[in-house]
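Take a look at this one chain, the form predicted on its own, written out in structure tokens.
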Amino acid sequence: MEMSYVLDTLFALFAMTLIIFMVPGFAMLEAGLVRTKNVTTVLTTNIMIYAVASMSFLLVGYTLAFGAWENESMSIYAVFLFQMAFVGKTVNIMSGGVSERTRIVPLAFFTVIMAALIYPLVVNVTWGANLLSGTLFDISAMHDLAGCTVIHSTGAWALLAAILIIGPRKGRYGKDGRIRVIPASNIPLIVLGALLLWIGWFGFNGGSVGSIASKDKADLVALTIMNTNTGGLAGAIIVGIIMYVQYKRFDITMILNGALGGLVSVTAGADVFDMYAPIYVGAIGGAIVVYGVTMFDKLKLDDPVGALSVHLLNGIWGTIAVALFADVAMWDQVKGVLVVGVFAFSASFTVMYIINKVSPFRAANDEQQQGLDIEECGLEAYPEFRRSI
């Protein structure tokens, strides 16, 4: 018993460390995708999200989600740290999608509410104490290993609410309906960020198995990590094929987003899929990213990092895919998607609407023109470069 306690504690701490690598992953990915005049603001936002969200979860969120600080299979402190590693990702998903026009202070206010109340309530009714137990809206039967719906969709529903409130970047959509292409500023940073996220996903999904202290559990952890990797591979490959067939070019930013879409799509069921199902699930996830980005642009929902396609559409697809490729009831999956979606969107929209009245999220047009780094941080990431407008 003592040895399994030690092994599982070490496993949770190692998985938590891998997940924390996703903090610089999001930071580098977003810093590479935005213009140089907004890079410092994006980096500062990511660090503040990690700090503010983690502290809010420590003080309020964990207890709301799980009810009590107790665990017999491993150290409760390791359990907390593992769960804490997840919480900031919900806001990271949102912050990247509203970058280049959003101020830091109101986003920090929203981070507190998301980490202390909104996300913990979603965890409560899925993985935690379950205040909806026995009611019509009980969704605890949904199989969501590491958060296709609980984390990715929750963050992306918040992003959708934020985009509707904040609006697009200045000049993104012309009056004649034309879409202005705003190219990424640093491709190497995008590659680094995406690969850090990919590596972090092994702790994200593998650690969610919860134990590695027996032969069966060790095999399940290994299968889960292999399936996670396979989903990312399939997503990248299918997007590379689509890009070349359609444009005779390989778009590395889209290929990497395809990989991330594949990783999201296997997050709910990596522990119950056989070794081949993630090929289909991840490939469909990658394709969803390609056509999702185009769809959201046509709807004039400005998302610089493609988070709606990667996290919302694939969060939904990945949750439903569990019922298609494993012995899980479809209604349980669909019901979970619907309940979490309605709550996460409505709660996020309400909170952001109120915050926006007190401290507006959107930076002024002249601040966007100049770049948020000067106004928000007083420090440019690339002061020797000529900043494009």
Given for the second form:
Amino acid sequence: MEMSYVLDTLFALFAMTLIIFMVPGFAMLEAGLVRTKNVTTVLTTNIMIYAVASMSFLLVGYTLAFGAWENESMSIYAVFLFQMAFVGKTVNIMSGGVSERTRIVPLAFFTVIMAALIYPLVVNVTWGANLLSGTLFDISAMHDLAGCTVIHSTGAWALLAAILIIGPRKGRYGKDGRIRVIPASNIPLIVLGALLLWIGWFGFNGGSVGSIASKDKADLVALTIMNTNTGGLAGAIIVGIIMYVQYKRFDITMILNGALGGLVSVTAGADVFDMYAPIYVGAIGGAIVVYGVTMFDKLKLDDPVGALSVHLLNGIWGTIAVALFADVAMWDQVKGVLVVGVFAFSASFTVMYIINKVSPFRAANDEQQQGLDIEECGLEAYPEFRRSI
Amino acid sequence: MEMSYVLDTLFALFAMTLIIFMVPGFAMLEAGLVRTKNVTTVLTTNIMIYAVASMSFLLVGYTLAFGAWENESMSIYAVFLFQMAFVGKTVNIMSGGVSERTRIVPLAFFTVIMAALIYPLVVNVTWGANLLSGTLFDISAMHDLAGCTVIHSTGAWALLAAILIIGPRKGRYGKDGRIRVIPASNIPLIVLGALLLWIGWFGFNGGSVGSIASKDKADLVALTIMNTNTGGLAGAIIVGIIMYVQYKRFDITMILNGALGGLVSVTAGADVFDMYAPIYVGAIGGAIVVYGVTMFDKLKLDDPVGALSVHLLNGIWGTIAVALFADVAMWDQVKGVLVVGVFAFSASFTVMYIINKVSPFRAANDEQQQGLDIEECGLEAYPEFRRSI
Amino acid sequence: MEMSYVLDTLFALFAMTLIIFMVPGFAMLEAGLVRTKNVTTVLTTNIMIYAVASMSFLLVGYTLAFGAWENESMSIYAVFLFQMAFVGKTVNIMSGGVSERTRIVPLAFFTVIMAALIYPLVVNVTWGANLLSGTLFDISAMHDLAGCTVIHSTGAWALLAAILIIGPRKGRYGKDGRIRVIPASNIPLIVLGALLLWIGWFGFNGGSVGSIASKDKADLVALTIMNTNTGGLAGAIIVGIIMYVQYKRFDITMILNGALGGLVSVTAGADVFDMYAPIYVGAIGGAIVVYGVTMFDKLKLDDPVGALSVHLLNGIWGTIAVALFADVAMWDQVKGVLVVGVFAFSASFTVMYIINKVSPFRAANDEQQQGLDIEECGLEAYPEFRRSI
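Would you mind giving the form predicted in complex with a further copy of the same chain, to go alongside the form predicted on its own above?
Entire complex below, previous chain first.
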């Protein structure tokens, strides 16, 4: 009993640490994807999110999601840390998709509300105390191991709301209907960031099993991490093949988004899939990213990092896939997707709408032209490097 | 018994690994903070420190600090590795603060002395064999979990000695009293480095509890890591607020130094604070950094990375804070700060003074103008990027 | 029994995670070492290798190496993940040494064969099911803890085959016999990458002990990690000294290759060395790198990252060193080096020769001149930074 308590605490701390590597992961990924003139702002936003979201979750959110600070199977502080490591991700997903045009202060206000209220309410009705127990909207039967819907879709619904309120980057969609390609500024940072996210996912999904302290649980944790990795592999490979067949060139940013899409797609079911299912689920997840990115651009939903495809489409696909590849009821999954989607989108939209009146999200067009870094942070990311564009 | 030995060894190895992430952490942080023409030198210095300090500690320092290579509660090799992971940090703190003007060879000599003698003597009288036992200067009663005084202050007192001997960077303080602002060259590296340090701190403070192999210890480790993180959050948030109120701009380098200041400030007491104390301690720690940086500049103590504020002021504040926020005697803390401070400063000053006669620390003014990389390393950090300044 | 199963599974997952940090490790190291015009290609190659090699090992290689998917001492999925983390390294070693002139598609074909057949066969006859049992070529008595021969030499023999088939970079060896120095483009990435590899090595060698679940095993794991680290320290220090004595300048790329050489050199015997042997073994390993790099350049074997010296020479040296510094028979070591060398080189050469007919490895001279990134990936690594060369 005591040994199991120790082991599960140690395991949760290990998993939490891996997830915290996603903080530099998101930061480097996004810093590489945007233009140099917006890099400092994107990085500052990422640090702000980790600090503000975690503190909000400590002071308010955790209690709202789970009730009392009590746990018998491992240290409550390890439980908190593991859950806290998740919370910023919902805002990361959202902020990345509206980068290059969004100011930090209103994002900070939204971060407080997301981490103190919106996300904790979603957790409450899925993994937590369950306010909706006994009602028509009870979705606690949804199988969502590590937050395919609870985290990825929630963050991405908030992103959709944000894109509708903030609009596209200046000049992204020309009056003639042409879409201006805006190249990523630093490919090594993108690769580094994506790989740190990948490693963090082992903690995300593996740790969500909740215990390693028996033979069965140890097997389940190891299978879950293996399946997580396989989903990422399949996503990367399928996108690599699509890229080569279509363009004879390997677009590494798309391949990495394919890997991330694959990772999202197995996040709901990595613990109930056999070791081959993630190959199919992840490959479909990767393909979804390729076609999703094009689709959202046609809809003029400007998302510089592809977060809608990676997190929204795959958040939905991954949750549904559990019913297709494991013994889980489809309706429980669909109902979970719908209830969380309606709540996360409408709550986020409402909150952002109000914040936007007080402190507008969107940077002025000339500020966007100049780059946000000067106005928002007073610091260029690479002041010594002469720019060619 | 055997299970506890295994668990504590595994836990020490896990904590040690996290601390080793501070090696790239310091390296990236400092590489981002200096001008491109000094980046290779700063990086080479960081690698030199890890190699030379660790080897010196292996051959001499560990035995001086702890006596016999024996341990009953976990593998002695894990104990060594955990302690070895600490030792370079004292020199990192020092070298960062004198970067852009300091040569590598004399630093290497000092690294040997610091890691073989000065730091081990500090450890000896605080956590180790205690040569001062029974004397007036016995400071083993000071509560310093993971080295707020033992590591951070020791390194920063050495830095103060180094700044007095080496002087400011050429051109930093104009004859007209103006302080020339020298912008950081690579913000993404700063963010990456600071976040790796943050993650390393979980190992630093969590591992310093020394055992995880019982319910109580597991709780204590998890609380310690949680408190460590909270200190960093509070430091970042308070500096973000100060920046916005004062300048309407978020200076990310200052915010990250605020986070690091918050992390230092809870390093002495993270195991004896309740879960709310780190909010206050870390916030004060962050604020100290902001005002400390200005103060040291007024004193013309040129410290390009803010290490005096982060590690010296917060090393002192964090050690004192234990007496304010936990049931620990103030005098034990103050006495520890004083005895270590007097010893670390005077020993470092003396050793540096002698080394400086043989192999001067300071690079010549024209070498500084050209950048140290050519002369010290023969390699530019970014040879293909055209410089605008 | 059950507790030991849990502990060893947890330990294997921890070690595996550290090894996965070598994926960004290799990627950053190589991205820093090549010219900016080839950075995206190198990064894409690294991602391709991880995805394709891991998937090939999952579908074919693991079974070929180890037979049935069964294990009694820990979760079979953890065993797989730990072994899978190794497999891409053989191709990484190879691809790095032929970078700046090699196309991605033929490399992908070779990756499949290496991960599904060549490397699994090497593992089979050393650590695995042992097809050669009872024959003259039985090399299972070779002591090779974590793959000094099995991984490092195997990958580096493949590299030698690749260099012979692909040839040097255009312009590297002038007609007048002069060797053109091609400077690394991004030193911070090199340092970051090398340090991530270093940390990954703790998992590589420590995890290869195979169990931590007793007092003796815990001691052995900790000693192994300590010895691993010491090998790296000694390699870095000796190369630093050689650099300073010969050139009065610290070439950080050479120092880091010295560290990596030291790490390779203790990979066969870290578990059977006492705590002082790695100082000698690693120092010799570092020195080998310095003189190896010069030697291979004289032989016009163009290897932009120094992989032949780091992995081939030290793979051999490290395997031999076990017999010199521990109680292991020399002939078993030599025989292992020879059998693996002959097989790995001839199998790799044959496979590459065939692939090269179908899909040539070598990028055309004008493509090399332009940089591979445009043709292979369609993306520049740093499109906004104006280039000086």
